[in-house]
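Form predicted on its own, single chain, as structure tokens, below.
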Amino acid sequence: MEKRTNKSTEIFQSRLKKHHDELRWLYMELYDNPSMFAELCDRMEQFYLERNETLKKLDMTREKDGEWYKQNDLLGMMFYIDNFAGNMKGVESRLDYIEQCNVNYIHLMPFLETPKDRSDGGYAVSDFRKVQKELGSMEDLENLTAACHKRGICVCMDFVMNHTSEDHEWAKRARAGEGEYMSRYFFFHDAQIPSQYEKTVPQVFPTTAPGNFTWLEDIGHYVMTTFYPYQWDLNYKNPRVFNEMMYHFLYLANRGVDIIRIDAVPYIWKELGTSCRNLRQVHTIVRMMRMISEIVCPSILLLGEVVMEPEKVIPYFGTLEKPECHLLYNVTTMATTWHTVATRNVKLLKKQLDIVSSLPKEYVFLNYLRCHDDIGWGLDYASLKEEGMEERSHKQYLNDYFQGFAGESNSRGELYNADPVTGDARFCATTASMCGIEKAGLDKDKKAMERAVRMDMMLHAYLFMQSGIPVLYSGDEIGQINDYGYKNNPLKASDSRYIHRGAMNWVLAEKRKREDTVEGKLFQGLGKLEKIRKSEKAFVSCADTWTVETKDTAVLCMGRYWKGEKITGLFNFSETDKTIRLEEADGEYVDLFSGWTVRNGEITIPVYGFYYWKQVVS
């Protein structure tokens, strides 16, 4: 035991030793408090020690292979535990389910310890060391942990660090006067500084939680509270904070989880007189995390919440020398190609792929179609001005048209904090029910429903062929419309996210087995686009990727190429058949999906249809 002890004090010493300067530095420029520093090594080196056998050795094969997250092998799944299964033994009887969807990475939404009416969906953190009692204990969660790592599956988590609930120990301490509690928050006794804080932070929930600050009567002091009243700012300019939050980073690691969201990771660190956005200690801080990360627990990916377009999220990834965030979501493609679906116009979709297109092949981005927060219409406003959209009629437009309103939609849903003032809305809705597939079973209409299958399934051939790794939200497999059963839960009837929040119906998922039903051709066709992704190597992240113009704005056109392969992806936008010419499609091509073949480059493709063209060597 005593030598096992010493082999992974060394471990431990030469993996500080890489950072130990950098880190130190980084600290000393925040903080400067070397007493809290060395605080802070002694800590990662006692949550390393408390790391079980089985994840020291995935962090050294992970070590070794720093490429393992890049390749074209894995596909996500995010969901809420008890929507999902119940709980987390719930979720680890359900894993062969998860297997069959060709899953590999599943993505558990929060599930730590929450007050149950002041909850944000489970972003009031109250206890970062306890499990909701109803979803099971943090033993459940090691032995999911374990259990999907047998099967070669990655956890992910949400770290809620920017604030805690009220109901938080700290917050309680403070409430109560304890100067040292309150100062790990933002607490002031007049509305003198809150005030001039207003004038340069946005808000982001005008309608539902305006301000950025709450008035706490019963100790007469102003709190920040960035997104609602019950969830109060931390201080990071406070070390404390710091430590003690990696503290519980290190905890939640070592109950093998492997990917790590850093959830609202631009808020991080606030400062009077700017926006509290984006600011440069954010980034220290992020790129302390990855290097503490790297010491302790180096198979843990770090996973950034940033709600931003692709060339302004990049910083978050750091550069080659100095990293900082693993994987960033591609939150602009997604809010576009809801854009596109509307449109029927390509043209803004090709540009933001072009630009992701030119990024460093080393960032990977997640890509998805829907995930269980709102749209929100984050487009590129200067490029459509140039194409007469001006922003706020297009934004309503936008919303009109998921709503079912307008511009001939079969899409049906609800919108989110809504501002009359500004015009400003967010947009909820399944993946099925923004492509027509609740309209057309209401309507009992095969042809409409055919066609919102179709545009299902385009949609998600177009997101693997995205660079970077996918993610579906449980349920898009087998086409689970929205669930407007939250209006009668008195918790949830003002947050119209929950449309899209439903249990899984797993009554529906048993016709996933049926070619002629709508959840079995979703899912057997999903089930074949993952399984063309993860066989053919142009679907790696690094792979070089471009768009084509097709001279049709309803039809967008995507290569990849790795190593002498070369993949090209069309799909169509529209409710009506498409021909198109593409030059460098001469010779004979061969579609991955369907197995026809063509050979001239005069292509037909139908209503909302798509190719995979892979050429055949002769």
Ligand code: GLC
The other form holds:
Amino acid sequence: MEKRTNKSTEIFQSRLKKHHDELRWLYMELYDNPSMFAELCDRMEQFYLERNETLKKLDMTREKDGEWYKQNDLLGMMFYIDNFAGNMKGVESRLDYIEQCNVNYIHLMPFLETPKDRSDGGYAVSDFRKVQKELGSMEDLENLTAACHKRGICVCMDFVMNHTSEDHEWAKRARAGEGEYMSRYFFFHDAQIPSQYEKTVPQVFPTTAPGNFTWLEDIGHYVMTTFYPYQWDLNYKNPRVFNEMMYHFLYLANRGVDIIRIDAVPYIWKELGTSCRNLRQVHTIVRMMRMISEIVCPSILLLGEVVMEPEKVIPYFGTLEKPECHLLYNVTTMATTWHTVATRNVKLLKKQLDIVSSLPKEYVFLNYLRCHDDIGWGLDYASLKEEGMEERSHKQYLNDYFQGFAGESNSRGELYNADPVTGDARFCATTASMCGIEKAGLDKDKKAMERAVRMDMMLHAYLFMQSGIPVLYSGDEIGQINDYGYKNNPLKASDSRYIHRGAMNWVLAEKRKREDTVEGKLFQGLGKLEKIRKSEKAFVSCADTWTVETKDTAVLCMGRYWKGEKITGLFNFSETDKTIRLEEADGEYVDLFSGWTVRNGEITIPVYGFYYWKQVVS
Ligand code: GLC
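Pass me the form predicted in complex with the named molecule as well; I've looked at the form predicted on its own already.
Whole complex next, starting from this chain.
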């Protein structure tokens, strides 16, 4: 036992040694506090020693194979535990279903303790070491992660580090006037400094939570609240905040999670006179987190939630020598995809995909069509301007379109945080509703339903064609539509994101087994695509990728090449058949989805159709 501990400490020490100088340097640069740094190192060692042997083994395996998450075998799904299966034990009992979905990465949406009536979907944490009572316990989490690992499933959880709930112990003590705790947040006794911040800091929730500060009548102070008034921003200028949050992070890592989603990471450092987004110090903190996890729990991946324009997103990967996040959301591609759906014009998407293709292959993106949040229309407006599209009117068009008011739209959904001042608004709905499944169902229009299902399938086929890790939004695998029930719940009614946060409909899910149902067509169709993706090497994350000009504005062509194997994807974003001639199609090709072969360069792609052509090498 003694020997083992020594060996174990040796491993920790050698990892620490590797990063110590840089970690210390960055820590001193931010905090200039040697004793707090020493405390951090001591606690890291403690967390390392507390880490169980199974996780330590996993650490070693993944440390040896740094490419483990860059293959073509990971498929994610994100869900709210209560919506999906009631509680954590319920999730464990649904692991067979997860496997039937070919999913081997589950993102459990926020499950830590949060006040029921002021939770922001769980993103207002009141205790980082306690699971919400209704969902289970830390022990349940450990059992769940262990059960997942046995089946080769990774588990992702949120680490909400920008703020705490106003019910968090620190916030309560700050509110009671304890200086030590007040210094962990941003307090101001009058409006002078807050109003200076307001001049340069944009608003996250302009309608549902305007402004960046909240006046606390009881203590006569303003507190900084970038998100909802009950989410108090943490002050990372205080090393106590950084250290304590890192201890929470390591505590959670030791419960067996594989992927930590760093929520709202661009916001964690504030400076007067700036936008308080993406500041240099944010990168210092993320880099430190990366090193801390590489020292204590190297099997962990950091997923940065950076919902920003591309030039702001990419720096969160860090550099190849000094990496920050392992994974980032491919947010611009996601928004551009829906723009393409609304315009039937692939030009901007092609350009966006080319930008992604030109990035270093080490960068791994998390690709998705929908998630728990709204879609903000963060597009490349400079390029759209060249096509005569203005930002404001185009956003208006997209929002009209997806609400079903404009163009040939069959989409259904709702606006989110429409800002009366800027005219800006974001959009909420499920993939299925945006594809027309909701409307076709209500209209009992079989033809329209068929088209909607085709579009949904085509979008997923295109999603799987991208490099990185595709993540499904739970319910999408059976085409679940919007849930308007949130309007009857006073705690949710003002937040239209709940339209796409409905409970999993297990009755409908049963229909997935029958091929003549919408659920069955999607579930089985996606299953087939997922298996293709996992079996074809050309889908590895580091494959060469490119797009091809098809000379048809509605048809996207994407290529992938890896070690002698080439796959060409064709996607028709319109409701008419398209015939195109592709240079690329010379020779014999087989469509991996249908098994058809083509021998010449002329190809007809049906309404919302797609192909995965693989060159037959004789
Ligand atoms: C992230 C979450 C979002 C939440 C916000 C505040 O953006 O995805 O749902 O409202 O952080 O924590």
